[in-house]
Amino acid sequence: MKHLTPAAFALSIAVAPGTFAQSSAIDVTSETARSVSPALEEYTSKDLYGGVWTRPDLSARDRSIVTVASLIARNQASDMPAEFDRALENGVTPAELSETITHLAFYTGWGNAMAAVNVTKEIFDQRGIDMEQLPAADPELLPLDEEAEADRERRVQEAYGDVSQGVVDNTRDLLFRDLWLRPALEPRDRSLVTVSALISTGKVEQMPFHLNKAMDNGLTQSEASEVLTHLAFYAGWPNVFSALPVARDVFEARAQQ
């Protein structure tokens, strides 16, 4: 294993003193809500709340990974301290949820890793969470699947070995071969953390390789179709239709394989 700097580890440097209060401080309050737009407030108890959250076809905790996994990949500090709690309190464990922020420093940025560090720090604390709950730097890794692996270098190498070895090797050493195969996270929640991150910040370019490889490792049709629903609230309309046309595509070509 090649030697990481994942933001699980990061969770034992102390944070700046008033990081978390100024956090919580913006925290938007139903009677906050009100006082600027009642029509939010409405639309955010009956609909998000009452609606949305309450859909059979995702469970509270899995909402939750998407939601946690949007707020990262949009960097959306002002919401992580109530969703991460609310995380934990639907059955994301701390290991779970460090491995998430670790996961989405690859695929949204060291930055917006960090911001959620400063935030889950804080949370951690309060709950008496300490390092000994939270995921190894360095475990025994998951098998790998060689044949699928070998045959996704080939075509990663022959498309852009020639714009960016380095891309491409850093892809199959460090995310592949080390950061897909880390224990913390089951296949299926990484895969949903990976799609919820995509379709949050408009990569869809990503989503056939990412949406066909979160529904090998367990995620269901249905399910996907929820996080599409969950996701408008949090990503936005533009964002989930310009997911829709590539989950259809995906939808349709395994029902036919």
Contents of the next structure:
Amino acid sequence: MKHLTPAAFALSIAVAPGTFAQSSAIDVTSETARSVSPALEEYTSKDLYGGVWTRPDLSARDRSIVTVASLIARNQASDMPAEFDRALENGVTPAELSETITHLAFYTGWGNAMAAVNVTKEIFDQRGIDMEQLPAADPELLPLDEEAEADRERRVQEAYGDVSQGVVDNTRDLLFRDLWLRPALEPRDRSLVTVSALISTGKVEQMPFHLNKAMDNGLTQSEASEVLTHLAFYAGWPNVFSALPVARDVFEARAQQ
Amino acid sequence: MKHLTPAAFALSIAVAPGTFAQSSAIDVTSETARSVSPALEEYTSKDLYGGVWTRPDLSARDRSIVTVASLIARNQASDMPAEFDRALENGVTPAELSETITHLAFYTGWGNAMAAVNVTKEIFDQRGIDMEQLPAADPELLPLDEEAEADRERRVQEAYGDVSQGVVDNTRDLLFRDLWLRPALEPRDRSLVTVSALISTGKVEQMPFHLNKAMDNGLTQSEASEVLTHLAFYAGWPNVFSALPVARDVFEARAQQ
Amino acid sequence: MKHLTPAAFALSIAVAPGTFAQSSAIDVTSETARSVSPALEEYTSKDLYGGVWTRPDLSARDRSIVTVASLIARNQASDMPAEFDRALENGVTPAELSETITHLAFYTGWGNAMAAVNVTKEIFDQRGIDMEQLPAADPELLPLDEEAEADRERRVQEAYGDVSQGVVDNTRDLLFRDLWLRPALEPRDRSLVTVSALISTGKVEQMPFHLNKAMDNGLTQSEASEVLTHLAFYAGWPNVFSALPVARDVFEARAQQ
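Please supply the corresponding structure for the form predicted in complex with another copy of the chain (the preceding block corresponds to the form predicted on its own).
Below is the whole assembly, all chains and molecules, this chain first.
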């Protein structure tokens, strides 16, 4: 590892193509990290911020979506302020950040979303973002792919209708005929949020459905590969190694179609 | 989604049959949620508090036990004050809350229980709940089902005695010949706490044993189904979808007996 | 359960062989725990601190490493100050604590390590530990076992090179040709940290590789068994019961070699 001073590190960020904006929180963390583990500070500046964030196969904006989703999924409130701020600097809109939180209430639990709400309220207040910039509660929904949804619903009803009709009903009415059709996040981004959350919490059972859906929604295989590379740092190597065989099966099945 | 003002929402709570008492924390959260995501606020008031909490197949008191167990299992301290307070309003006794925390020290980790202790101490202080209302450290234990326990112990000893006799011994002495026999929680409620914690943390491997035990202890199938519907909101849809096939297998096996 | 007063408890700690030093945080926690759950306080003093921590098959120093790894892996910041302090009293060096945090950035996620950094900075400041006592960012690395690494790399490249070359490259360059060769943690301790983190987060898929590596690095089977006994308290019984069959398979396969 080559050591970068905070100044050099800030510089490397500023000039790296396609990378994220500098946040004041980074320097603080960098100084604190150095005082406990000089090695960790160097891995952070060189391999995380100066490394994986600058790789070309996924935009800084998408990396911020992946990072935000991972933090909410893992309920890491103390890291949210810096990364949410960075997301806005990287081009994630306030509406997209708002809608990501709403989406993850369902996919990672209500409490995780509420923790993110508290952090985001402060950021929105500081930036003067008001409700006119936020997604409406009741917007006109995107058109439903009736055939795909009928197929999904039939399979879930057959498998689990006798186990919990309440889950089956809410999945249809709240998730696939409402949440997923809200226009505040592009379906491809909504899928990116979902897949990132699943990998970050080790829910590989739901990955085949959602990674396929993500790729149907326009996420490329090279972007999906890079999501794994990125999340290794944020969700830890073991979560990514558990996701790798599932991703491989999805990629191979799609290649044979 | 139909929009409810906070006042209308508070009203809907007050008049809904079998639902929970209003907590001052709800309005605060509601206002904050609206300022970040009007949609999330509406899902919260309409589909969570005005929806799933009012469904008839599980009492508000049981929903509070499920919610408390899920929060402790997921170590979500910031949501604990409002939900613990609500649990007491919904008829969970201080002794039952105390014992739920004790139980989950073993089933979700000591640190999770200690985080819950800190929250609960403040609530008990505010409400003037003193130690006379709490379960004794050394009560007279419930009678042991010697046959069932001998069977459980034999299977675990055979499977894992050579792997970790310490785990096997503590499981027998601390859990099944002590904790599970403490009278401060009905066995059915202790099972409800355990199953809720397992689903909330994705520990489906332990679900067959504990869901069967819960139903042996008096939890009905329709209640178990509704626990899944409820937990989708608190633990996230993916955790519930991982639990559905396990619950189906348990329900089907019991139907064939 | 036999009740111990705090004084008796402190005494039992002081005289128990091979146990940990008394931390001022214990009494506070003990009083608070008693006021919410006298039973939990008694389990804590008798069965956790007075019980599992005093068992002979794993040193207090190793138990502290296991505990620290579990807390970081589960991101339980509120328990870190007392346990990190205890780790230093039990003989874990500041350099080892620093390096454990660095290691777990990769194995449990960057945010978990940063939460641990914040706690550790305060402890290091209080104790006057400065950077000269910490591992260098760029030390001379331990020698690489070229054959074992070539085998590992080939298997991972074949399995996942087409899925995410970025993950494969970073695993080789950052983990196995850098992090694992840093001398600030003995390989056996690095493995102990890794295995403890995997068990604590339910990542059993990675256990066979890392438990074998741990035992190749000198962790004995009786120590590994005792890690399971210890972690039942910190990570919860279900995580340990999910790890037991994996540990059994590893132990049996090694016995047949």
